[in-house]
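Below you'll find only one chain, the form predicted on its own, shown as structure tokens.
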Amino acid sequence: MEIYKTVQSLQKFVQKQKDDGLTVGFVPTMGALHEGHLSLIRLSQATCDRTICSIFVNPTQFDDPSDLEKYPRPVERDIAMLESENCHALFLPSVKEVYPDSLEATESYDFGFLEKPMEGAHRTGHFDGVAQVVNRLLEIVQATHLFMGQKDYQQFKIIDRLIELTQRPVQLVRCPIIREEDGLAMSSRNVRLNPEARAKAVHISQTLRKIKAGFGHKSIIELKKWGFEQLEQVDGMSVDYFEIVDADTLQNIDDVSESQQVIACVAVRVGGIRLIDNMLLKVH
């Protein structure tokens, strides 16, 4: 696997594989890599003639200062993860070969709606910055596919936007969560988990199940309401949000009948951690 650290040598990477034909497909993380990345890099290694993986913990998207600072860094596990994978590169910047004109030097986007509910809601100007270091990372990498999570579902909304705003030519794919054995949706954030929250954050995806066993059979409202509070009656558990809402415009929905796809999206903080998670409830 080729590592660069520079916009000029990667892009030289990137325009040599076009230039034989060949597709490219990029997932850009912020580290600290687990399986539910890994399916991400398989799913593009199947679909692309090359892989890029992007390393770069973006500070504009953390509205959290102490979240910045304790987010995990084990970037040589992480190189030997995306080794045994055989991922063909790594592009691993500073924040400065990101934004070499400053943090403050950013475009605004208007994503109506979309940026306005659930984590919009709950995390002021974080979209700003997933927009404005996905869009500067598929201008350096110039990629033919990006490879994004379900988990992150209202994020994948907000690109799916972004994409279509700049009208960049890349073909964005969303992949499927990967979960734990026990349900627990795979994220960074878990390692921060001690034992006791580990064991209480199942409830989370548990509760997920449940509402899609009673889709249908229901009402919106009764489902958020009975979602609420499984969550909210967990000790040490506070829930941010339960919605029930239409999966492509994320308006909220009285009735099933209303919306041609649903999805049940969730934020909870245990033992001091915040984590999400949704499913999707019907599909067109």
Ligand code: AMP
Contents of the next structure:
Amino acid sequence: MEIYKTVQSLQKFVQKQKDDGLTVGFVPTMGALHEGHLSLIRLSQATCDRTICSIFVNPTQFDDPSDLEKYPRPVERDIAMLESENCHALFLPSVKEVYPDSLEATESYDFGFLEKPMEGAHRTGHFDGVAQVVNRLLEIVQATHLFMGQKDYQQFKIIDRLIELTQRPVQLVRCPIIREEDGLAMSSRNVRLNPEARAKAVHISQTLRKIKAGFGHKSIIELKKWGFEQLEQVDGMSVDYFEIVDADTLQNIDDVSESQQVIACVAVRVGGIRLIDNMLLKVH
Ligand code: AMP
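We have the form predicted on its own; now please give the form predicted together with adenosine monophosphate.
Expanding to the full complex; the earlier chain stays at the top.
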């Protein structure tokens, strides 16, 4: 695997692939890789001729400085994992390389309602930072395909809209959520859970599964209230939000027949760690 730390060297590599008529899949990450990330790499490998992964802990998307500081950065281990997946290239830039002038965003995008609820309401400026870094990385990498996880569902919708707004010629691919054996959605933050919090975290996916089983039998309002209460009553867990929304617009729905796709999304804090998860309840 080639490791590129500068924009110039990476772009030379990409240009060569494109000159050879090859497709280039791009998997942006913040590192501390796990099977969830690797599933994106594998999907890219299966879809595209070349796969580029980036590891960049983007400072502009953290609303909490201590979260940024504590974000795990096991780079050597990440490199070994990518090598064992035969990933073609890793882009491992410094902050200065990604943002040569300043951390301030030069563009702002109107994502409409997509950025308002859930993560948008609880993490000020988060999606501005996400849009800024993904746009910059796409500008650098010039990939033909972009692979992103359903795990960060609202983020996926924002990036889908970003691509539409910027009219970048890149195909966005949504990748399913990879879970631990007990159902906990894999996340780089899971390593920071102490054993007690890790045991409690299993309630998140269990509650989502029960919500899915109850979908169609109970009203959305009842399900939302039940889901919130189930998690809130776990000792030491607090719920930022538990929403059941239209999976396309992220708008609240009262009646399931109003929407072709419905998703339940949740964010909780347990043992000082914030975890998110979601589950599609209705797909068309
Ligand atoms: P991150 O390093 O957390 O920024 O994640 C990089 C990419 O991996 C994003 O597109 C995430 O949605 C995706 N991802 C994170 N966790 C999972 C998971 N458990 N299953 C599938 N994709 C994931």
